[in-house]
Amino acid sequence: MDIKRRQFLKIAGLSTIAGLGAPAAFNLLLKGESSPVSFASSGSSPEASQEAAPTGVRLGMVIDQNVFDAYRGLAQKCITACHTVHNVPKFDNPKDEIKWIFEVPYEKAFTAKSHYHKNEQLHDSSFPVLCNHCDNPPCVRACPTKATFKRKDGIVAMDYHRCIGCRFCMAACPYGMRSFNWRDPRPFIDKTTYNKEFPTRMRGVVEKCNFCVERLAKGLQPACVEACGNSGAMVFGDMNDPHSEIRKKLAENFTIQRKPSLGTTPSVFYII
C-alpha cells in the first residue's frame, strides 16, 4: 500500500517517542501487511541455508577474484561501464560520491572472516562489490514507501520517483551498498557519455546497483560481466538453472559470500 508523506512522518514520530526501530514501527501500524522475516531461525545456522530455492529463477552473479588479481585495470574497467550505462554522476567532493560498484580490500569485503595472516595474494587483491540482491533483503522490509522492492527473479531494484530519501533502507543494509544524492546529480554526469536510455537521479533519492534489469530487457548482460568479455572474471545467470554458466561456477568451485551469518542470503559469489 501506498504511505503519504504525511503518515510516514507520523509513524517516523511515533517510533522516536516510542524507542521503536522503524522496521518496528511500521509493523505495528500498518494493518495487513506481513511481519518481516527475520534473519534466521531460531536454532539454526543462516549458513546452512543457502540454498537456492527450487522453482522460478533466481539471477546471481560469481566473481572470480583471481581472474581480476591477473588482469589489473579490468575491475576498472567494469566500474567504467557501469558508471557510464547509468550515469552514476563524478562530484568534485569525495563524501559526495556515488558508487554502484567499487573495490575495496579483503578485510573490508570480508568482514566476518578472519584476517589474521592472509596471504600475499589477498593482501594485495581489491574486490568489486556491489548490490548483493539478497534473498531476504533488509532495505525491502525497512523502505516505507516500497521504493525498494524484490522482483520475482530475484533483482532488488528501486523505483526512484517514490523515494522520499528517509535513508532507512541505506541503515538496513548491512553492505553499505546504498549511495545518497546529497547534491543534484544532473550537472555532474559526463555529458560525452551520457545515456538518454537511463533515467537520471534527483537530489535526495538513494540509489545502487540494479543487476543491469533495463540491459536483461534487452537480451543483454549486465554493464559490468560484458565488459569483463571472455575473461570469466564474472558471471551472471539463473542459479536456478541446472544447465546455466553460473550454475557450473557454483558446482565446480568454492565459493563465498560476504557476510553469509546475517541470513540475507546474497546473490553474489566470490571464487578467491
Second form
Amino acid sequence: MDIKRRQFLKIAGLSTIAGLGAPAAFNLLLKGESSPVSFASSGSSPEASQEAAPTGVRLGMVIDQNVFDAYRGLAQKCITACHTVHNVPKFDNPKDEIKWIFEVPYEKAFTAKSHYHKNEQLHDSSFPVLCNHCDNPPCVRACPTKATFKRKDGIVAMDYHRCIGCRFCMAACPYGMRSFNWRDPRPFIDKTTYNKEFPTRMRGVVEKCNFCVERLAKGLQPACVEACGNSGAMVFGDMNDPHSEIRKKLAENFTIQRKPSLGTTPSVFYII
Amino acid sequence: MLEKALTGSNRYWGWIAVLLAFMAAGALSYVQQYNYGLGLTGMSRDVSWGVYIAQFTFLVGVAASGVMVVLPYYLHNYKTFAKITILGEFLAVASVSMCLMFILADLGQPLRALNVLLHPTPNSILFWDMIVLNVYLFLNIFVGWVVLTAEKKDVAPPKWIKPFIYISIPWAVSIHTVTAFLYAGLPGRHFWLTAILAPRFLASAFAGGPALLILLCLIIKRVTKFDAGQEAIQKLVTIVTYAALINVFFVLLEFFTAYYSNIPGHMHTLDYLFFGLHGQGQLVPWMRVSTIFGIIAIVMFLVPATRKREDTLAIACVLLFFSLWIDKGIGLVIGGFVPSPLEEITAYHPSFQEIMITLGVWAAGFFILTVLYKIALGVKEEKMVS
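Condition change, the form predicted alone to the form predicted in complex with the partner chain:
Below: every chain and molecule of the assembly, starting with the one above.
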C-alpha cells in the first residue's frame, strides 16, 4: 500500500511539474522565440494581444490609396523601383513569375470585405500589395530552417543561402506574397539596370519583399517609398515612435489591414 | 537473410526488371528537373505544391496503416495476424521510403536538405514531421528484421524488442497526425484549416492501407506458396469497412460545416473540387470518380457475397484504394491551393517529367517492398517445407 502511495505521489508530482511547464513550452513552440512579454500579457483579452508589441522598434508602412488613385502610374513606378533595386527577374509567363510588390483590384487585396453597389473608387482602383511583415508571421512559424525569420525591428527577412526550397512558407502565407525561383532567375534580370549591390538569387529558393533592409542600413528609405517622392502615397517608419510621421498618419486616418481576422497583425496599413 | 532476394523465378526477375526500368526513367527525369529547377513541373506561384507532396501525404497514410495489423497482434495477441504482421511492417518501410523520396524530389535545393538538422526549428511542423517519419522508418525496419531473424532461427523474438513494438503503435498515429498538422495549422487556407483533418487522415489511411495489404496478400497467394488465410483477410476487410465508413462520415461533416454555415471561404474549395468554381473545375471529374468508386467499394465490402469471393474482393479493394488515392493524393493538396490567397483560380497540370519522377518513386517503393517481401516470404516458406 505504502509503495503504491509513494508511486502515486511521484506520478502526481511529476505531472504537476509537466502541467506547469507545458504552457510555457507550448508558448515557446508557437512563437518560435522566448519572450517575457508574451507571458506577462497572457492574461489579457484576445483583442489586446492583437496589438503591436508596445516596446522597441516596429517598422511599418501606410499606403494612402487616395494618392495612388490621384496619380495613376505611381504604383508602377514603385514596382519598377523595387524590382530594379532587388534584381527581380522578369518572366513573361505567370507560372515562373516572381514579384515583390504588385497591383491588384480591391476584391483581391481585401477578400473578406463585402459591399453592395460599391463606390466608384473601389471599382477602378488597383492596390499595391507587398509582404505585410506581420508581427505574428505564419511563414516564420512554418520555415523548418529559420531561413525566414523576424528581426527585432519587425522586418520579416530571408536568408537565401539557407532556404531549402520546401515552399512551406508559401503555403503558410495567407496573403500570397511569396515567390519561388522555379528556374534560374539570372538570365531574366535586366542587364542594363543590374544592381551590383544586391545579391541575385539562385534557382530553388523563395524570395519576397524585405522592406529594403539593405537600404535602411544605409539610412535610405525603402525603394518604393522613395519612388513616391513627397506625394505621401507611402509612409514608412517606426510605428512605436510617438514622433514619427507614420505614427501621425495612423493617428489621423482610418486605416485597414489585409485579413486582420487571421491574427497575423500585418505592419502594412491602407487608407482608402 | 538478404541472399533470399537474390534467387527467384523468371517472373520475379521480370518484375524486378520492370521496376528498375521505371526507376531509371524517373531518375533520368529527375536529372532534368535537377538541372533546370522545379519549373520543369506544373507547379506555379499559386499552386506551389503538386503531386509530389500529395503522394507524400497519401503514402504517410499507407505507412501508418501498418499499425492496423501490429496492434491486434502484439497488443491483443490476435494470432490470426501472426503471419501477416511482417507484411504490414515492411509495407510501412516501403511507404515511408517513398515519402522521403517525394520530399527530396520536391525540394528546390535538395543538397541543403540537412539544414533541417543543422538548424533545428521546433516551431516548424516540417521539423517534427522529419523526426517522426525517420524514427518510424527505423522502428519498422528494426522490429521487422529482429522478429524475422528470430523466426528464421526458430526461437521466440527477444524480450527487449517489445518496447520498440509498443512505441511503434502510437508512433504510427503520430506520423499521420503530424502530417495533418502541416496543413491544419495554416491561417488563410480554409480547406485545410479544420480540426478534423488529422482524424480524417487517419480514417482514410486505415481504409486505404489495409485495402492495399489485402491486395498484396491475394497477389502473394497466387505467386508463392504463402497464404495469409481467409480469416486474416476477412478481418482486414472488417477493418477496411469500418475505416472507410468513418472516413465518409468525416467528409460529410466537412460538407455540413461548409454549406450550412454558408461561409464563402469554407465552401470555395469544396465547390472547386466537386462542382466547379466560377466555371472552373479541373478536378471535378477526378473527385466524382473518387466518390463513385468509394461508394461502390463500400457496398461491395458490406455485401457478404462480394466480400467473401476473392475476385470481387480484389475489385472492391482496387476501387477503394484508387478512390482514396484521388481524394488525398490529388484533391486534398492541390485543391487546398484553390482559390489562392488573392482568390484567383489557377489550374495545375503535372508535366511529363513530373509524372515520370512520380512513377519512378512509386517503382522504387515497390522495389523495396518486393525485396523485403521476398526475404520475409523466403523465411516463411523455408519453415513450411521443414
